[in-house]
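Only one chain is shown below, in structure tokens, and it's the form predicted alone.
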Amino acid sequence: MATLGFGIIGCGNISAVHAQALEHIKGAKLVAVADVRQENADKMADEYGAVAYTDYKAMLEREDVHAVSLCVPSGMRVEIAADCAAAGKHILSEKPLEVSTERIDQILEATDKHQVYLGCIFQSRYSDDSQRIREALDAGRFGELVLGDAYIKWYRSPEYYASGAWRGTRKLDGGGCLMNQGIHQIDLLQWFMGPVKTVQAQTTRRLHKGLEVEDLATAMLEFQSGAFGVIEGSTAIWPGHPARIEVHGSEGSAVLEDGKLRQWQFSERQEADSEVEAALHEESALGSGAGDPLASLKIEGHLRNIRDFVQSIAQGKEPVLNGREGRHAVELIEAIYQAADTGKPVHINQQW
């Protein structure tokens, strides 16, 4: 097809980033949007030249909608995704794909059955510096991996949680500072360090007592490679700090903050290292969600992520960041919650 027609289901904050990205992607066009609130659908449709629906199933009947962006709350996606797949529409879902691996597997079953592609949004993978770390790992520059850490020390106000009835609930949010906020860094950590073997963890509600989910969590990891790791997450730390990923090996170390390299050191230097080092203190293009979730809604990461999805469909191949790839972070977070609930180590048999 010459142009991939998109529909967006769910017209909340993140949907505007999808719509803006589509305006910049050759071969893609936003055709229709759907939201249960008429005013939300009308506003987005008017702004981006699309057709508004309050019934997403009616939108799925359009022949010019070939793919759908799922921007509804996490715990609402499995049923909608099944309808999209049955209608023959490719699916691009915001993170997490769903609130549990069981529900993700239902989505995968539906997309496999109806032979449509499933992609996931993890835009942090698409920053230039995240890609540099991945390339250095593939080239063996880190040597033996020793330690990999993720720190998400953020703040969310009571007003943030009160802004949507689904926020902070098990059913629709799936979890707190790990499943909602920290999942981007957890995905990056696994993408860099590989699958996890064993998890020990603890979680609590330190500040936001009325939530069903955690606002503070720590986990100790053993990766299948033998490396160790730590995850620290919170939405109770004022004023919030940059999200940080550290990758350490026997021959090199890198530190990433909000998608931007802050440390880049290797035992054997290469010519390109000077260019990287000169840009270590530049501002991140991804924005920071440390204290304000809207501040992190920059277009560039989504633009690259969605463009990859569009190009993959045009070429008739599975997206690089497909549904099974997007499942990994949820599987690890589930294991963290289980370890925290039981007080015992949890062993994961991740098959990548």
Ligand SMILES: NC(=O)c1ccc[n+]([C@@H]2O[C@H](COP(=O)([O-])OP(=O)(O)OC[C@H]3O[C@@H](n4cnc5c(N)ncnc54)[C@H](O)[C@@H]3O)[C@@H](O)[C@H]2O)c1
Second form
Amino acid sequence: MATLGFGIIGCGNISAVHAQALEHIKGAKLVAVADVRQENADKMADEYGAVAYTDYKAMLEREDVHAVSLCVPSGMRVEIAADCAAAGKHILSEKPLEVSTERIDQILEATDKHQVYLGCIFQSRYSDDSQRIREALDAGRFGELVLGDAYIKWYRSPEYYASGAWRGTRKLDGGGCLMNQGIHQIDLLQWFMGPVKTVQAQTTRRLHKGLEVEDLATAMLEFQSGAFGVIEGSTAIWPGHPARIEVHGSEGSAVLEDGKLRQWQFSERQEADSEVEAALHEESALGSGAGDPLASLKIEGHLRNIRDFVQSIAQGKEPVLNGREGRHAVELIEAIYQAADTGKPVHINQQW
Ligand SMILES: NC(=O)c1ccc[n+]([C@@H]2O[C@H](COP(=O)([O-])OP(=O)(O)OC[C@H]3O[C@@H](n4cnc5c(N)ncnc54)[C@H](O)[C@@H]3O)[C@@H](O)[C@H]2O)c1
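Now show me the form predicted together with the ligand; what you just gave was the form predicted alone.
Next comes the full complex, and the chain you just saw is listed first.
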């Protein structure tokens, strides 16, 4: 297949980023879009030269749709993904893959059964500086990992939660400041630090009292490596601060803020480090989700993430950021919720 035809299901906020990214990807083309709300589907179809559907199943009948971007609310993906897989379409899902590991496993079962690829969006992995940390880890530059932290001190207004009936609900959002907002940093933290062994946690509703889900959470982690870690997440802190990841080892430390390196220190300095050091105070090229969800919707991360997915499929290979990879963050967040609910440590013993 020379061109991978895309369909988008769910034409809300994030879908425009998929549509814009697809315009820049050689070998991919947006063909059709579907939304239960006719006006959303029509608007997107007009803007990007696609065909609009209100019933995604009708869209799946198109032979020129080979892959589908799933941009519906998080807890609505299982049934739709099963239909996509049965129709032989590859699936690229927004984060989180679904609202529980049980539901993610149903998606994996369907994609395995019908032999289609499942990719996940975690665009933060694709920033140059995130990749630099990963490469330094692979090269052993941090020495023994000691401590890894994620801080997501964000603000979301009552208007934000009121902007969609699914937001802040257990069933469709799956959780609050961790499952929806903090998941990007939690995914990064695990990508850097590896699987988690044990979790202790507490969660609460500090500001948004009417929600079913948490707007404040803290967790203490022990990684399989023996390193420790902390996660602090909130959507109740005004005005919101850059999301921060810290990776500390016996031979080096790195601090990332909104995808931009702020500290980069190793006991054995390399020549190429000067380029990173010179850029430590530059502004982040990625938007910040600290106070405004739409401000972080720049296309560069998605562009790289979706291009990677398209190229994998063109080569007949499973995407690197695949369904099993996308599952890790949800598994950890589930363990954090369980630890908070029971007040007891949860031994999740993730094995990758
Ligand atoms: N990667 C990121 O940074 C990022 C940012 C924002 C949102 N997201 C994720 O994207 C997903 C959507 O979020 P959003 O903010 O765009 O939500 P949204 O509410 O703005 O859009 C969801 C759209 O899905 C449509 N929809 C609902 N049920 C449908 C169905 N059965 N068939 C077709 N369309 C249907 C709705 O009408 C709506 O237009 C969420 O899972 C969210 O976590 C990711």
